[in-house]
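So this first bit is one chain, no partners, the form predicted on its own, shown in structure tokens.
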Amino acid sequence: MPGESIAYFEGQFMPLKAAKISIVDPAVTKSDIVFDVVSATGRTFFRLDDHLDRFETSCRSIRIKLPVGRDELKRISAECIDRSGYEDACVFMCGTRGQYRGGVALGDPRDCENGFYVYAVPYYWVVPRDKAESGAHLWIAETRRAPDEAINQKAKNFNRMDLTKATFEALDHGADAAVLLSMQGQLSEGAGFNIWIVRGKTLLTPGENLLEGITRRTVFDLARDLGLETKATNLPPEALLEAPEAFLSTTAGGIIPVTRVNDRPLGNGAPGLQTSAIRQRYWEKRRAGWHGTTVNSLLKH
């Protein structure tokens, strides 16, 4: 039986509810943390190394050097895994500035000692799970997403009062989760999920202010499968509202049909054709060990 969550803190395994930051940590008063999540089914990654690649970039990025090379991440984050004792799955891996000199609340950055964590815990869903069958209902907020000249938001970081201001107002009007426009008023993201658009065999895609996503990745991947055409660009919110169909992809979730947006439902109100297909394939490809690294090929024995 699955026990409970662990992580890899400051060099050693723990409990997750074990492992505690500074209340001064800079990831703390300063959201200066970057992180990835890769997600792992019957105890086998997906595209671990498409994630690390991207949280390594996001490292880089904000000028944080971890401390541990690729190998050693992979193994530590199947230990995470193995020590939890789950077999579906999510890991985080977080990259933090660490302390400033003596303790202290604020600093030069330069004299910080990077550091970094890893932990497990259960497979989840970025929307209530019964949502990923029946079809998730989107709200189009209010609230405007950070623009890339402040945040890069093709680091994945957690400076994200935006997503979470955007949150309430979804759930406030009975949705599950939000999606955010640009500061030109153009489709950008969900907290944890991209969105596409399905017009006939054409899939359509926010381009830019947004994280691109290794399920969004992967989707291109799948439309080249089934013989769809995929485009990234610019989309005015009407573009959702008035699609036939339109789809989330996530690590949480992976597929994601939407099928009301706002107070108006998407097409006939069930998912898709082509988001079911695309979800199928999605699943069976995965299931079949597509892009996976097995949690025991990279255990020490």
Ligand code: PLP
Given for the second form:
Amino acid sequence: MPGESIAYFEGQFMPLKAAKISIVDPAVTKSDIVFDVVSATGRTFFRLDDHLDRFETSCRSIRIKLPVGRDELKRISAECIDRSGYEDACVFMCGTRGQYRGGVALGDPRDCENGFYVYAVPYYWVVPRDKAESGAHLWIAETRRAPDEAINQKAKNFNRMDLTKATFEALDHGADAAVLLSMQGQLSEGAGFNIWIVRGKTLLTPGENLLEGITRRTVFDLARDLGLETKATNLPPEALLEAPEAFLSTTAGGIIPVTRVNDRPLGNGAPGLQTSAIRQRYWEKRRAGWHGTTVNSLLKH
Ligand code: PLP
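Having gone through the form predicted on its own, I am curious about the other one (the form predicted together with this ligand); can you provide its structure?
Below is the whole assembly, all chains and molecules, this chain first.
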């Protein structure tokens, strides 16, 4: 994609490559940071206010006070895309603890001056792009998702050692992505996506120990449109292995069919009918401007 990724960092727009943070910053040494990722296609953000609601909630949950208001965050996000020159982009917004007083390696987190940065990258997919259409191969990982009692997964965070370890498991087995179980052995989510199972006219998704995806919320809305039932509930791994259809929901790719789980094809091994209908409706509605905010409407003229 033509263009160059642009960041807003320490009060200035700059090439992403120029934005650098200290090796003693708590974001690096303690993952003391929360973030959100919103997509824009055709220079139109999707559900921007919903992402900002979640971002602000994530910040509050770890006692980060953003030094910037919502309108300013929107304008900066729009400007990152505009300056990058991307038609289709994902914008990361990160709320940081900020350095310990005196820029030293350890300190009192209450004394830090909280900060933020934003950057735009080309739109991306959580699985290889061709698989986002033809169907992804999922691996049910041995690694468990860190429980909410330890790390509140409703806050979008960078404590991702569990997700990364599980991703290695998946890749080592030739799969595209891993899905993790909770400590109770129920399906939770994967690195960058929520999971759905289709049973007849009902869509089932795990209800606990996960990030409540904005795309997940969108699936609830689309299902209503399509006359499908939905339910967030506990689901054992067998529910996925035996499902006739399954899909992922994610900002990075939308609705992604799952066609293989562990060593076997899922259903008939092709993207499912309901999955395809939801996927089609998702992109049609986005293209028609549903929940859209144009980049141009946010830029200062
Ligand atoms: N779960 C995790 C751990 C994620 O990181 C993400 C998104 O990045 C999701 C689920 C899906 O959320 P959304 O639909 O808001 O992209």
